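Read the single chain below, which is given as structure tokens and is the form predicted alone.
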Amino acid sequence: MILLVLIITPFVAAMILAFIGDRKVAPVINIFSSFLTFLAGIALAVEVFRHGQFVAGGKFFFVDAFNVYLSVLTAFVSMTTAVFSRRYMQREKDHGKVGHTRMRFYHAMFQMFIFAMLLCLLTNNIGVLWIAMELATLSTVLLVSLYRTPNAIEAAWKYFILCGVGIAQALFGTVLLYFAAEKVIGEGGEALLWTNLIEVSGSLEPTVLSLAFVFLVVGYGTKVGLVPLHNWLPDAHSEGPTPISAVLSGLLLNIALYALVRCKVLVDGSTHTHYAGNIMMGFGIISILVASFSILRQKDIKRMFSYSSIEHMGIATFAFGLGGSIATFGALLHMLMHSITKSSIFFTVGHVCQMNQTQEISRIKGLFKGDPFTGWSLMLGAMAIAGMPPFGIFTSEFLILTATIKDVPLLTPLILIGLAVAFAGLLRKVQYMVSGDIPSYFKQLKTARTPVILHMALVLALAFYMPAFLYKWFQAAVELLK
């Protein structure tokens, strides 16, 4: 029943919001349904914590320590984003950027996006996972193009085409995976279930799975935003509404990486080599370096932080590829810290852009004087995402670096160069925006502060203390993945 509530709530909310349109109650329904989804996620996590992993719905759903942790994270960030978007989107509507029809699209597709992500995480069927990933793509295409400007439509098409091509590669990899599994398990839906695949992974044909993983890493790696498959991500972030940037960066990238990591476990069990891990490490290192140097060249604040997302997903991908207890634990913690921090940053960036009526970094300045809360939120968010202590990302990066020094010391300088360049680039540009005098076009606005405060407090608190239940979650997930 808990699992059913978690999955069905955003789907029903999407249907309701599609019918009621842009009435005053729409944002309230959006927030309430997101809150109910979050409560259901917490209840499901408690169930897994007490009784361990389980299969439900006639083997259609599968819940363990790895996907339930990401489900709670998805529900939490979706809830705070819904709270943030109420005032933000109303201001966009007041300024004429969106009309009644597009607001209907916004609320309905927001909930449909949440439904698609939760279905990706909780399904036990690799075919349904692929379908749900495609549904997440289609729902966010409409959200990226919400403003209907030429640049927004171009960004949406680029997102649709590149991710469509990528997801087609993932489909071919899924077909190859089924081809290997049906020879062991037999024909039919049983050969598509994660639980069955994990049990027989040692009996699957290594050559077929090695080939399948190449297609899967290209397909799902496109959604993760790994270089050189990343070109859609900066455009989608910069042209879409800021709340969508928050959930794209904080959640969708995690979902695609989740699928990739699940596939890596199968390939490792079949080949008994580090083949899949080496591929992930290669993509991760390239993503870290390219994204870090790209940050230095950005003139748009949302594009800058989108390249930061590519860098951090590169770090997590590298850590999962490296494997081992420390690196895997660090990767799980890094996904958590990045999601909470980056969504908070995009909340603040939304306020900044509306106050200055621009996304150009060169025209944003004087935030400390104009709005101290927003200025300090941006500064602290940049410090956190750059990996400064005492924020949680420093902890996760320290764990990953420790594992790298132990297992592959020759790659350590490359990671350090990427981290140092990103650190310098982010703080240099953010320092310019928060300091100086208030520009004449600056407009003081009432902002949604609660989501920002809550996210930053969590990032800071988790750096000093990890609750026992969260530590056990991570430890259980590490045993599944290392």
Second form
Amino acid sequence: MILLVLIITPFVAAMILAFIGDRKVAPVINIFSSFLTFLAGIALAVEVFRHGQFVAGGKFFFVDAFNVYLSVLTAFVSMTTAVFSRRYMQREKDHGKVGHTRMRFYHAMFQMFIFAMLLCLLTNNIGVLWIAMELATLSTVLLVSLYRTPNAIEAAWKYFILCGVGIAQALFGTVLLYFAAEKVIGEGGEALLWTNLIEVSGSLEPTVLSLAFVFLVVGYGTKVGLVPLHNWLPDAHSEGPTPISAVLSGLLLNIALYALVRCKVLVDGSTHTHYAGNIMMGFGIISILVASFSILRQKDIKRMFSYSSIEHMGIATFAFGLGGSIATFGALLHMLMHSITKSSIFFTVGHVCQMNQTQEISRIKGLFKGDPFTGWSLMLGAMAIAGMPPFGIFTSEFLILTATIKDVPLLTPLILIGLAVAFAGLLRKVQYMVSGDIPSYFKQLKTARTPVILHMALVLALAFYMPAFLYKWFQAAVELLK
Amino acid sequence: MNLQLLAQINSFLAALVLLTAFAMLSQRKINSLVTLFAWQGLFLSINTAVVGFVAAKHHLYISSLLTLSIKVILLPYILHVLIVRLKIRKEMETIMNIPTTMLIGIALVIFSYHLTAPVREMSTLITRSTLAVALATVMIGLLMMITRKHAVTQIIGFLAMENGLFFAATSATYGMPLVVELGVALDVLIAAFIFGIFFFHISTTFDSLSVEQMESLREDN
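Previous: the form predicted alone; requested now: the form predicted in complex with its partner chain:
Full assembly next; the chain just shown is listed first.
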């Protein structure tokens, strides 16, 4: 029942928002429905916490510790993004960047995107998982090109084509998976249900699953933004409206990684080797290195932080690939921390760009003097994302590094180099932007502070104190992913 | 009809699908490209119905009808309308010359046969040998997207890939469960809607539909 409310609310909200169009109440409805989704998410989480995992809706939905925490995270970040986007998009409209029609479209598609992500997470059917993933891409493609500038259209086209091609590979992987499952479970929809697949994963044909995983990792890996399949990501993040950058970076990448990890569990169960893990570790390491060195030469603030997203997804992918309880725990925590921190950074970056009317790093200066709150939240956000203690990302990266040193010590230097380079690159550029004198074109604006404060407080709090329920979920998820 | 004959019909249709894929690879004229795409959809649709008959799977008839209505009638129609409305040039530039592309295409077919060998050995279905053709169709679609720098041809390549995937599902497992096939069809429809919008945006912003001009978002050192 709660599950249904959780899934249906964004869908209904999308319909309502598409119908009423760009009125004054539209952003309020957007916030309200996201809030409702968040409440439903919490309620669902409480249920899972009390009774453990369950299937619902004629086995169509499946909720366990792994996806319920991601659902709550999705609902939470989309709620704060909705709050942030109200003032931000209003200002973009005042600047004449978007008109009424596009605002209608923006609100409706924002909710549609949340619906697609939640469907992705909660469905039990890996075929439907694929469909929802494609729906999540399709609902955001036209949001990336919302401003209709040549760059925005180019970015959206790249996003559309590359993710379309990528996700097509994942469908082929799913077909192969179904082929293997059908031999064991029998034909029909039952053979694509994750709960059935996990039970029989030991008897699935290993050669077919190994082949399937190659396609799945290329497919879903494109959406995670793994190097060398990442080309769409910096463009889509930098050219779209900032609230969309925040949800793409904070949520969509997580969802794609979730899909990949679910498939990995099946392949592991079948092959009994470290085959899938090795592939993921390889992609992870390359992503960390390439992304961190790319950060160094970025001139656009949003592009810089999107490369940082690639780096962090690389770290999480690597950790899932490494396996074992500490690394998996670290990866789960890392997904959570990255998502909260990165969306907060994008909120701040949105404010910074509006104040300076540019995304170019070299033209942004003197934020500490111009607007101390924004300056500090950018500085602290960058410190948090670079992995400085006492923020939560330090904890998760520490766990992952510990596991690496224990299991594959030879790879530790590579990761450390990546982390150090990203750290230096980010802080040097942010340092430049916050210090110095206020430029002449700087305009102080009223900002949405609540989402930023909320996110940063969470990242800080979770580093010191992990609530019992979160710990229990993570433990359960670790058990599940073993 | 005996099974032997039906298996042969199935192989014949698979060969036709592959043939249209190669024909699309060599075709420069955009109108003919759309027509070829429609033909490929038609072969696919007939093949799905044949497989549905052989395997006595009634949901495959629905898939067959869906393919017929979406990929043979609706999408080619939309593409034709867009081509006329946007006054798209008839001839396409290719990056590589066509004989080279064809040779790569042949290599891809051999590669697909090699890759799907383990699946073919395990399968007991009469359609098992066509899985390699399906994968080859996917890869040729991909090749087409890479070698043509035009928005419309990229989309046709994308849709040809989709055809290959659908074909793969039919030949490896007698089709995915109906809910999945319907969902995929829905996604294709939404995608068609979106690329239609895109064509207008690109052609009004860049004055033509060639994607070569979209090169400003590159990493510059």
